[in-house]
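Coming up is one lone chain in structure tokens, specifically the form predicted alone.
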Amino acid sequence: MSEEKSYVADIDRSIYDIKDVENDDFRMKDGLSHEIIDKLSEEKHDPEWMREFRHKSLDIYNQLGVPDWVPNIDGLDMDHIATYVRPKSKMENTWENVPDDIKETFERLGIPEAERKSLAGVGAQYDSELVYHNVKDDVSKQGVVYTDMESALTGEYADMVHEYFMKLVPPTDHKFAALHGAVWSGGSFVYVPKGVHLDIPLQSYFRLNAKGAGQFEHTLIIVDEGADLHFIEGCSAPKYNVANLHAGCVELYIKKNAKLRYSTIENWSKNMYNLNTKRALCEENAVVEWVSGSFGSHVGCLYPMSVLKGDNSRTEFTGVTFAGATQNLDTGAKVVHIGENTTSYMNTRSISKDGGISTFRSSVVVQKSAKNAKSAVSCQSLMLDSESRSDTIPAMDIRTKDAAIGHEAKIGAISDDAVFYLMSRGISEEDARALIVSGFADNVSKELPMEYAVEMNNLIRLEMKGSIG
């Protein structure tokens, strides 16, 4: 992989501290086997690069032991994750024409209402493979590209592809982002031409409902110089007695005076271990703002990570994590200062209840080039028992004395007054603790639209009660 460009290749690493074919899917017997990425690549008419590139990230996997960050995953066995279920069905751009029985999922989701209501346009990926894509006339007359990751790869957006795939996430950065490499499957591409302003959202929705799978999307948008998009990722998945594997991937290229929002509401179930990577490149003057749900999955690892390459680019990282009964999730974000005036805001909140452990983490870099770079980090906690856990780890490598760095964090406990006082008003004290809950966690429903916003604090009242598997 050496001799391939990596956006990052010159961070300092110190930093991050089939054969057998079962049914409609591909299962790893005995460990992931060439043979097992050859007969993927050819199912996904794989052009001769990616197939190459598939099996020197499984030697990169195979060499590469579990990152010292990952918390303790011994219940996922890696042996007996099937890396592709085959899809049911080909794409469609009709939603009438998705099986009823793929459809029915999505409704409930609330999928094609969302897409009437308020969204530029949808993806919806069901197992490995996008089962829905569509995008608004007005919007693809405006040159905008919204395609699935395949579609791309072996169409006309394929040298475009081929310049930007795993560049900012190399399979060389840790395991998972090797395994990625090796046995991705689906997801987006996005392309805004220069100047076009997105009024409305896009948005993809991952849904893995095959029974001991993993999912591996690879999400990978281009904005152009003086473009503005907001995209929005959610996920779900049904609770089993087995593990289930998220090890997606999100590479986000801002170029010169353009700006993008990433929102994502993660609801896997509790059998899921979440091992995702998202990253973004800011070029001069380039704006990404993320905001991040995290309700679910039994182990979580996410750190959206921005690059602020160019002079004056700035990102911000609004995130909420709410960590209940046998959930430990440990997020959080980083952060590169590289060039001039750089500018960098981490605001997040922290819920865990019922034994569920919550760790953010956090990373800030700034570079010697970095001049007058600010960065600022705020971390509540709110813990709702004696028998749960919240920690905060930040780090912070500040290599030049022009830069204003400043941290604070702060942990605590419903206040009884405020129950009380709920409670004097009418409120059950059911609803009033998660009113308050709801209200702790303001600082990201407030970012989202409306439907979002009221998705997530409906999760976390089923999370005051228990109720999310």
Given for the second form:
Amino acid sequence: MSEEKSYVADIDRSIYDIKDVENDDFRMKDGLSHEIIDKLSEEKHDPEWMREFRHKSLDIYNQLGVPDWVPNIDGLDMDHIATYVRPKSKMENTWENVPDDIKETFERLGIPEAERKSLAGVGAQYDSELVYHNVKDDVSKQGVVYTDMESALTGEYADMVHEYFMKLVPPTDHKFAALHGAVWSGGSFVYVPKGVHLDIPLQSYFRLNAKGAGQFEHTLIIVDEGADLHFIEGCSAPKYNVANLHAGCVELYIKKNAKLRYSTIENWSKNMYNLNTKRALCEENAVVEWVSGSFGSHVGCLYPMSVLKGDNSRTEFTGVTFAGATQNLDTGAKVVHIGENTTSYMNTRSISKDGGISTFRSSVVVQKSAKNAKSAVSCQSLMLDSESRSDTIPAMDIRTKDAAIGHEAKIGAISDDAVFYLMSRGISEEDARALIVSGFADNVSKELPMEYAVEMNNLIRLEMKGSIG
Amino acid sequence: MGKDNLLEIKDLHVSVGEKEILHGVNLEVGRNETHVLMGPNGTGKSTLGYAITGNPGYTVNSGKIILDGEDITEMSVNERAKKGVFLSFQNPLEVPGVTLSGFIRSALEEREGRIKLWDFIQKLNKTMDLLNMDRSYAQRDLNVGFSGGEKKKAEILQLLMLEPKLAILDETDSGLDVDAVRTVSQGIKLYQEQCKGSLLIITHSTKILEALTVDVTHVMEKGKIVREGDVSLVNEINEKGFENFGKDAE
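Could the form predicted in complex with the partner chain be given as well, to go with the form predicted alone?
So here's everything in the complex, that chain up top.
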């Protein structure tokens, strides 16, 4: 059992200490300054408005305190935040420095060597670069724009980026949104023109792993009227990053009669503080579906929000969170009903194991204008041992009289009888438990494309290995 | 001994928690024999089934369980299953997210390594047809939302797919309508004939036995086997009921 060591346990701090010594000349002893922002902006050849935007965001960042609703992030060195955003932030990392357990996990997940290096942030892209370009060419024939954010800023769609960038998640939202606004880099820009239905999902997998991107990446997706897109972010391989803060931002605009499915499998290495902000704006009759699997990070705060502005717009959130040893994952979803006849549905599962903490927050707001709104929230938690913790925190703010609102929450443990039943057919205890846990998470795996679902189940199996004393 | 037994149970004492349920059970089942275990409610019939299967909730205080000449008393549940022990559950558990076909395949692969998918599907379909099970059940979550009858059929489907050496059927006929009992009974008969397996059928009623050849009948009372006989014992109990039957035996 021990040879199939489960996962990326919390990483020894000493790795960073060593790195800090090595990179001391890069290290800036103070916090973020306007000077650093200028350097960053110059480096990125920002248009003028973006340079100003970054500076403004920095001011906001300096004014705001750390939000009081997040789990403890004391381990995050906010005083030396500049370390995380050094302009020439090429990963000065080597394969030798990647912790063994991460390497092992790559191996267990069956990821080829070249790709492993890329995922670990130590290699350039290999085949994936090629695949990405092929996909890009393919979709561009249909008029779809799929590019990195930097190119989008100066390219054909520069005005569109200017119009939408951080309008849905303004820097004033919270301290990490402000930080993002000041130092963002990388990410994807997608525009799907009116009426275009993409039959293959676009996968950021090919992009995010490039050149250590993915720390403050910005994803901006605009699905125009009547169009349909499935976008997949991340992959199940543990992503290792020498800097341990991830404050990305995702903004999704779904126009009239359009549909977007946004799927994420997140497995940051377990030293990460994942403070990500995701938001979608639905116009009339638009649909946004979130499919989300959260497995990685040391501390995670993730509450994708859907703003149902247009009449008859809908959202569905399907999520699973797996918090193992040393992990504190605070996840959930928010919905704001503004338009009439708007519908939201959240269906989440959380699993906690070996002292992991999993908190599910749901927030449903039905504004006065949202006549005949419907919302249902269902949350199930599975605790694999008595050291682990699982909390469910629902919040509802309903301002109409005719809203139909439902909420259900269940907390349970793996039933010994079910384990016995599976074992009585020859399945080992470990596999029986893994089967039950994967089955518990099938709300998400059923929604994922086959290869991702298989990966996710492998991931759960790995997390469950060695869990039997 | 003399006889080549598949299963031998020797002076088995089993307790659940503090309470001893089985007070020294002795039982022998020969190869390809069909045994019936009868007795009033709460006498320990299911306990015996669980003890043979190795349910960790049931503690063997003393005695031995021998399968195929090998002492399996201390073996884990899954190891016993791999040696050929099968229990058809009285109340099969619901396992969301695990499909019936996926489950059977995992169980087979656990024993035999990789199996040929095509052959597996062929056999699964054939067996489901035989049991009058809609094929769509194969892709449904294990027992989730199955009716009582479908659950029992799914157990017999597993029996016929896994082909164990020893099948213990715990009240497989309870809660079934007449047609379902007949179908299930046909399935059991097939197991008798094709798999040449041994059966220990725990039952209250005799409906399920009608189509089967019964070799030995055991009657259990208060945690002990109190009487053994041939199939005529089943008829006797059927006529007199356990209460009167018990009185006669004393």
